[in-house]
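Just the one chain here, laid out as structure tokens, in the form predicted on its own.
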Amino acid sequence: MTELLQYLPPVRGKIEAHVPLRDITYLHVGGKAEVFFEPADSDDLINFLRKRPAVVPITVLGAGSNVLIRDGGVPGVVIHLGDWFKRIFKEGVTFEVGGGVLVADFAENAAQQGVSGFEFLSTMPGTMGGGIPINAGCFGRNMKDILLEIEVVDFQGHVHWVPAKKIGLTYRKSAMPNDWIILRAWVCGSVLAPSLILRTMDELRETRVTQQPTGCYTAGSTFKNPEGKNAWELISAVGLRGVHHGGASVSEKHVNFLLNDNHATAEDLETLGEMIREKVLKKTGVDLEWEIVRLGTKTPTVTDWARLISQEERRDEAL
């Protein structure tokens, strides 16, 4: 079979193939990465999607926070943002955040220069382009509330402008399309001392390290939560606490979490999390729906990219 690399339009960033993802993620499992492309800018992310074959796929990866990466891989093309899409710059208590800057880093960022409201982020994993899309937050906050404008770009290379309320923002979702990536955000936030909000990020984040499980391999939270209840009391009351399957366990100290005893598959993850859900199910009819994204195939595919490829241009051809 062919390897897809020769039928990508050239690049100006870094482009590979066969590149193993579960380093680069918080769970540390999964397979490899079909081809791996990190553009160098904007400009060279935009060319290379509207010079792509339409019948390659595309999976964005930020962070790697809230992921899990099957152990067969991603076919396609995976995309990450690099160190272009991460810079920041202020204008009053206004910020245009880059869609590759970790969320925690920008929240330190905007503390050290005064400017308050983004205290809930410094707790959080993950970059800003993978934070909104799921309307990220926690202690009682979220993109929301903080959010003004994207800027993103779709798969076909089209730049799109759009204003929060226009996104359709909602515990953990949005209206946004599958295809977009954002490539900038624009944020708000109030004027505030430094040291006052250095001293509540820091309360943040002792909280969160006497209820969440820390120094490990995990994903936070599981499963969303429940209209009206805790994905947390469900699987406690099915009494899951503390279990294993394979290299795989349920947290002690916070059981939506599942953890990678640093042997785990991603197959051992996704088992226990689907038991968690079938238990959960059937004592209280409450049927739990993945946070965590799962990506990719179980077992490693091999796609004839020359057939494919053939087929599209013979097709664009009749039109």
Ligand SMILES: Cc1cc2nc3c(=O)[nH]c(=O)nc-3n(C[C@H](O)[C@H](O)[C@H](O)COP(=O)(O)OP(=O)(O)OC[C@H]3O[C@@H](n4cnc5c(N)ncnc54)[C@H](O)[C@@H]3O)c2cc1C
Contents of the next structure:
Amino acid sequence: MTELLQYLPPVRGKIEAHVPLRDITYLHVGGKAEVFFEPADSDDLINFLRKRPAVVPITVLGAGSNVLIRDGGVPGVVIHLGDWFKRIFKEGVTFEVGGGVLVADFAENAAQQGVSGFEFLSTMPGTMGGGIPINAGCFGRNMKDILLEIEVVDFQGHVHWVPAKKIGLTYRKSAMPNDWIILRAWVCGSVLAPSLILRTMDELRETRVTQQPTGCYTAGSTFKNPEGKNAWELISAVGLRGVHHGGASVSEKHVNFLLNDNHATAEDLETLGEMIREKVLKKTGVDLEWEIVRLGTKTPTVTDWARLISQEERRDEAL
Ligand SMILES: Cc1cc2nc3c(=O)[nH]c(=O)nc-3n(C[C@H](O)[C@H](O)[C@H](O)COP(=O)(O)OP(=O)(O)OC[C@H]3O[C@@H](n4cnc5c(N)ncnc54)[C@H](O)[C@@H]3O)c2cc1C
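What does the same protein look like in the form predicted in complex with this ligand, given that the last one was the form predicted on its own?
Whole complex next, starting from this chain.
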């Protein structure tokens, strides 16, 4: 079998084979990225996407706060937006925010500059790029409420500028195609004294600490709230608070949070999640939908890239 790295185009950024992903995700489980690529800048990323063999799968990873990486790892290339994508520019009350910027850092930056509207982001982990596809939010505010426009590159390397109203942001989902990588976002707020904004942010953070587990390996809410219902109420109703499976458990404090509290595997967490879904479905008739994005394969895969890529080349020549 052949190493994927040798079939990929040269890049200026960091590219490595067999990179463990558990340490860079909040659940702290899972296998390796077959190849991990941190582009030097957007041109590096675009060039890579245009020249890579199309059969090679692409996965994007932000801060890893809403993903469960399966134990077999992620085949193909995992793209992670590094420092160049962490820039913030301000013009009036509008900000251009890089796809790799942590939303909490952005909220702090905007607060210091006297722009309000982003306070809710100060309590959330994750990047701007990771929050938009699921219209992330809390305390009654979502990405939809602040977003003006996004710049994306698709997996073929074509760049698009798209107004927020065209990406269908609704509760924890969007109509964005799966092959879009968010490079930059433009968001808008309003003027307010920094001291008032910072006070609100402190209050929101305090509220969160009282309601949710902190200082543990978790990816936040496991399931989306079904229309007109709360996932946590349904899970409580089937008596699963604090239940363990392998090294995973259902949080005592917030039952919609799964914890890796004793060297869990991804399999432990996913099985526990599926057990919850099954019990809730049986008792209430509600089919819970995963909010956590599960990536990769359960067991390691070995791909014959040489064969797949030469097949693709022959197909291209025949066209
Ligand atoms: C303690 C805790 C509390 C949380 N509270 C909330 C909350 O209140 N509200 C809420 O909505 N979420 C919450 N979450 C979930 C999570 O923080 C958000 O969903 C966050 O927006 C995910 O961003 P990320 O950068 O970590 O994305 P990741 O977890 O890395 O990825 C999530 C998804 O986004 C995709 N993605 C990542 N970057 C990009 C990009 N640049 N372009 C396109 N797609 C991309 C990935 O492919 C993946 O499908 C919480 C998580 C934790 C751990």
